[in-house]
Every structure is written in C-alpha cells, then in structure tokens.
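What follows is one chain in structure tokens, specifically the form predicted on its own.
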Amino acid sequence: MLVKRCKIINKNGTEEIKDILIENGFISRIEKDIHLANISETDIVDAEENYVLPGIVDVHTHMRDPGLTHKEDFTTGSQACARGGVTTFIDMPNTVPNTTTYELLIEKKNKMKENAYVDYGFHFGGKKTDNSDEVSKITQICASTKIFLNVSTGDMLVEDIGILERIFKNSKIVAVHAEGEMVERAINLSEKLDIPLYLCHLSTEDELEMLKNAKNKGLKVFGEVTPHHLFLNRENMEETDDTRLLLRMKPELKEKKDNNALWNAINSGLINSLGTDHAPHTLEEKMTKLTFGIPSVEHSLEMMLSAVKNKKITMLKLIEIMCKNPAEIFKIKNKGDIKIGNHGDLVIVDINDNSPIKNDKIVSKSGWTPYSSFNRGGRVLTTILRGNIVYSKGEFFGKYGKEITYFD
C-alpha cells in the first residue's frame, strides 16, 4: 500500500507532507513523492494532506468477552477501536471467568483468533488466593499482571501483603487499579521489589503527587489518565437525572481542579499515557441499577483532538501519550510510531470536522457514548492496520487483527 500526501508530525513537532509505503505489513519508505511503476490504483490511498497519525495504542480496555458479551464482544469492541483510530488494544482480565490461570488465558487467546478488526493483546489477572506460580508462566505472552487493590469482580481484589509481594516478584510489569492511599501502597511494593509499575486511571491531584515523588526517586513507575477524567467531572453528573447514573465509573469523576491537574501533568511529562478504560454497559443496565463503567474507545482520539484544537496539548504530545509511550512501556513490537520497520498502522483524520458526537451510529454494542454533548476535534476518516484498510468513512473491511508480540 502507498499512502500519498500524508501530513505527518516530526519528532520536533514540525509538519511535513510525505508519502508512506507499506510493504508486507511494514513501513518501508517515508519520502516525498514516492512513485512506483507497478502499483495498482487499488493499493494507493490519498490522504489529501490530512493529518496521518500512528495507529492509537489503547492498553486499557474491557471487551467483556468471554462471559459478558451482551455488553460488548471481541468483534464489536475491535470495530469500535477501528472506528476510533485505535489499531492496537489490550484487554483486561476481569472477564467471566477471570483470566487468572494459564489455561484460561490460552482458552481466551484461542477464542479471539480471527475475530478482531485490529491488533490486540491481553493482561493477566492477579488472584486473592495467590496465583503467583501462574503469573510466572505468562510473562512473555501477556502485557502485564493486572492487580486490583481497591475493587474488582470475582476473586481479583488482592489485599494480603504476602500474596501481593509474590505476584509482584513473578511479574515483568504490574498494572494496578489503585485509588488514594492504595497508589502509595503499589509504589512502595514496586520500589521494594524493583518491579516496573503502571498506575491505571489516576484521577486526583494527590495521586499525581505520589507519582511525582516516585519518579523523583528514579523508580520505574508510569502514570495513565483516561479521557473521562480529563473532560468530565462531578458537575457533569449533576446536569440531569440520567447523567447521575450514566457517568458512574471507578475511579469516580472528581473536581475541576483535578481535571486541570491532570492536563498539567500530561504537559509536564508526569503522565505517560492515555488509556480509555473502555468498560461498556448497555443503556438499560446503566439506567436501572448502579453500574460502574463507560464506553470510550470509539471517541477517545476525536476528543483528544479537541484538546489539540483548544491548545490544551500539542499534536506531538497526543502522539506521545496515545501511541508512542504505551507501546514502549509494555514493550509492544513494531507499534506506536510512524517509522521504517514498524507496522503500517495509520489513522487519517480530518481536523476540520468539528461536528457533534451523537449516540446514533455508535459501533460499540453498548449503543451510547458519554461524550454525546461534545463536538469532536476531528473525525477519523480511515484506519489502516499493517497496510490493510480496516475502516473508512463508515465502512468496515475485514478482521485483520492479530495478537501482538513483545520485546524481551
């Protein structure tokens, strides 16, 4: 595939119009005016000088498969990713059953083969009854060990310090759901055992201060933020009776001052990555009982483009936290950047489309979005995975997704 007239962002933040050649799934040339004698017109895509970004890498999703597929499944979730410019996602282990044994992991992997529109990976779950021996079996085939320190489903809330230490010791990197003082507990374990730590969905000024202190010590600790903790707060919940139910998640929405602190942390480099925590539920579930979680992958990029438009962040910073850093933190091969040798994962976006986001035409099985009251900062036109068009202008073109691999 040859993608012509791409507006790409250089490492210094400058923009250039270049062509990108993808051969056998990998980027082979990035030059001005590439001309090939023997290429079919069907293998040429004209980006028309729109921005072309690396495929988004979302390392924090809950695709609800297996066990909860009335909310989402691997296929619909990966379609929502493709619609939103996400070419790689990593699925969390709190499915039904929880992915906490090697055998269950392999079953899940086999079930998902040839069912995804984009590339995917898996986190493995820590277990309160101590599955540290199982953790040692999966370090090369999973992104991380996910530990819940505050709240979870099944038997994944781990509180015993001895079990926590054994799970940490057997992990290559630990991702945690930790809120408030549990953030400090996770950091202390990471420091004591010298295991890299990924702090999911930080949401308060106080948690950012804990992250800052850890980084000042030189610890291998990374911080993630979600779109909803950037764009929404408790005031949004008070708008209608519906929003009081719809906008419930863990961690809960916080105050405007926390929104501002998170934006500042992104720009200072304190926050490393953006993960959506895509956790869909049907509207009926949300409106009839207290249910935590919201859908997000479908509009995360378009929302972050609005932050670029409003000068909250630069396009270079967007690429850093949504593409480059997530791939580097979890050592995902050939992802996260437009460079020769990487997979040909690209997203073409129309930055001039500021139309309102609406609940109609939602791809996710959940059928709704928490951003329906917002204008997008740009529209995803085309999503390309390893040189294959998987989504373009409202149409999907094939389940090309494969499982990701990792650097040692």
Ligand code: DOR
Contents of the next structure:
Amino acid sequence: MLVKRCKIINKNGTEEIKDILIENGFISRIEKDIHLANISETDIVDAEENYVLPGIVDVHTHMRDPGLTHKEDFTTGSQACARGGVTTFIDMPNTVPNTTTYELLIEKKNKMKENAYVDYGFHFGGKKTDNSDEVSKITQICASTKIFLNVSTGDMLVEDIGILERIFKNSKIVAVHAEGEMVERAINLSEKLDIPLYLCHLSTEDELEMLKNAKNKGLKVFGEVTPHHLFLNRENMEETDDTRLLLRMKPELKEKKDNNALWNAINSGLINSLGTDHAPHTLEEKMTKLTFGIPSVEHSLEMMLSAVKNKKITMLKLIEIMCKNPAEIFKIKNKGDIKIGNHGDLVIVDINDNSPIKNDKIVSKSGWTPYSSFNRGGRVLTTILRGNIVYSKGEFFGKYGKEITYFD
Ligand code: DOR
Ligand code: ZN
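Alternative state: the form predicted together with the named molecule, after the form predicted on its own:
Let us now look at the entire complex, which starts with that chain.
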C-alpha cells in the first residue's frame, strides 16, 4: 500500500508532507513523492495532506471476552478501536473466568484468533490464592502481570504480602491498579524486588508526587493517565442524576485541580503514557446498579486531539504518550512509531472536523460515550493496520487483527 500526501510529525516536532510505502505489512519507505511504476490504483490511499499518526497503542482495555460478552466482545471492542484510531490494544484479565492460569490464557488466545479488527495482546492476572508459578510461564507471551491492589470490577484483589512478593518476583513487569497509599505500596514492592512497575490510571496530585519520588530515586516506574481523569471531574458527575451513575469508575473522578496536575505531569514528562481503561457496561447496567467503568477507545484520540487544538499538549506529545511510550514500556514489537521496519499501522485524522461527539452510531456494545457533550478535536478518517484499511469513513473492512509479539 502506498499512502500519499501524509502530514507527519518529525522527532523535533516539525511537520512534513511525505508518502509512506507499506510492503508485506511493514513500512519500507518514507519519502517525498514516491512513484511506483506497477502499483494498482486500489493500493494507493490519498491522505490529502491530513495528519497521519502512528496507530494508537492502548495498553489498558477491558474487552469482556470471555464471560461478559453482553457488555463487549473482542469483535465489537476491536471495531470500536478501529473507529477510534487504535490499532493495538491490550486486554485486561478481569474477564470471566479471570485470566490467571496458563491454560485459561491459551484458551482465551485461541478464542480471540480471527475475531479482531486490530492487533491485540493480553495482560495476565495475579491471583489472591497465589498463581506465581503460572506467572513465570507466561512472561514471553503476555504484556505484563496485572495486579489489583484495590477493589474494582471482578474479584481480583490481592492483599497477602507474601503472595504479592512472589507474583512480583516472577513477572517481567507488573501493571497495578493502585489508588492513594496503595501506589506507595506498589512502588515499594517494585523497588525491593527490582521489577519494573506500570502505575495504571493515576488520578490525583498526591499519586503524581509518589511517582515523582520513585523516578527521582531512579526506579523503573512508569505512570499512566486516562482520558476521563484528564477531561472530566466531580463537577461533570454532579450535573444530573444520570451522570451521577454513568460517571462512576475506579479510580473515581477527582477535582479540577487534579485534572490540571495531570496535564502538567504529561507536559513535564512525569506521565509516560495514556491508556483508556476502556471498561464497557451497558447503559441499563449503569442506570440500574452500581457499576464502575466507562467505554473509551472510540473517542480517546478525538478527545486528545481537542487538547492539541486547545494547546494543552503538542501533537508530538500526543504521539509520545498514545503510541511510542506504551509500545516501548511493554516491549511490543514493531509498533508505536512511523519508521522503516515497523508495522504499517497508521491513522489519518482530519483536525478541521470539530463536530460534536454524539451518542449515536457507537460500535462498542455498551452503546454510549461519556464524551457526548464534547466537540472532537479532529475526526478519525481512516485506520490502517499493517497495510490494510480496517476502517474508513464509517465503514469497516475485515478482521485483520493478529496477536502482538514482544522483544526481550
Ligand atoms: O472503573 C473501572 N472499571 N475500573 C477498573 O479498575 C475496572 C474496570 C472494569 O473492568 O469495569
Ligand atoms: Zn482497568
């Protein structure tokens, strides 16, 4: 595939119009005006000088498959990704059954084959009854061991210190759901056992302080932020009786000052990555019982583009936290950057489309978006996965998704 007239961002933030050639799924040339004698018209995509970004790498999603597929399944979840410009997602282990044994992981992997529109990987779950032996078997075939240090959807809380230490020790990297003082606990474990740590969805100024101290000590600790903790706060929740229920999540929404602290932490480089924590529940479930989580993959990029438009972050920063860093932290092969040798995963966005995000035509089974009152900062026009168009202007083409691989 030849993608013509792409506005791409260079490493120093400057912009250039270039053509990108993708051969056998890999980027082979990035040059001005590539002309090929024998390429068919159908293999040419004209980006028309729109921005072309690396496909988004979302390392924090809950696709609900198996076991909770009335909320989402791999096909609909990955379709929502394609629509949102996400070309790689990593699924969390709080499915039913929880992904906490080697056997269940392989079962999940087999079930998801040929079912995804975009590429995907898996996090493995730490278990309260100690599955550290299982953890040691999966390090090369999973992105991380995910440990819940606080109560959330699914019954996956691990509290016993001995068990926590054994699970940490056998992991290549631990991703934690830790809130407040639990962030400190996770950092201490990471330091003691010398295992890299990924702090999911940091949401307060205090937690950022803990991350800063850990980094100042030289620890291998990374921080993630979600779009909802950047764009929403308690005031949004208090708007109506509906929003009081819809906008419940773990960690809960915080204050305006925390939004600001998170934006600052992105710009100072303290925060490394953005993960959506896409956690779909149906509208009916949200309205009738207490459920934590909101859908997100469909609009995360369009929302973050609004932050670029409002000069909260640069396009270069967006690419760093949504593509490059998440791929690097979890050692995902060939993703996160438009460079020769990487997969031809691209997303073409029209930043002049600032239309309102609407609750209709949602592809996620959850059927709603928390961003329906916001204007997009740009529209995802086309999503390309390894040289295949998977989504373009409202239409979906083929389940080309494959499982990602990792480097050492
Ligand atoms: O709000 C949340 N929802 N937080 C989590 O930690 C889990 C997620 C879910 O799976 O529903
Ligand atoms: Zn989560």
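The model shown is predicted, which means the values in this text are computed figures rather than measured ones. Only residues modelled in both forms are compared. Residue numbers count along the first chain shown, from 1. In this text, rigid core is short for the largest set of C-alphas that superpose within 1.5 Å between two forms.
Colleague: At 2 Å or more of Cα shift, core superposed, where are the runs of at least three residues that differ between these two forms?
Modeller: Moving stretch: 152 to 155 alone.
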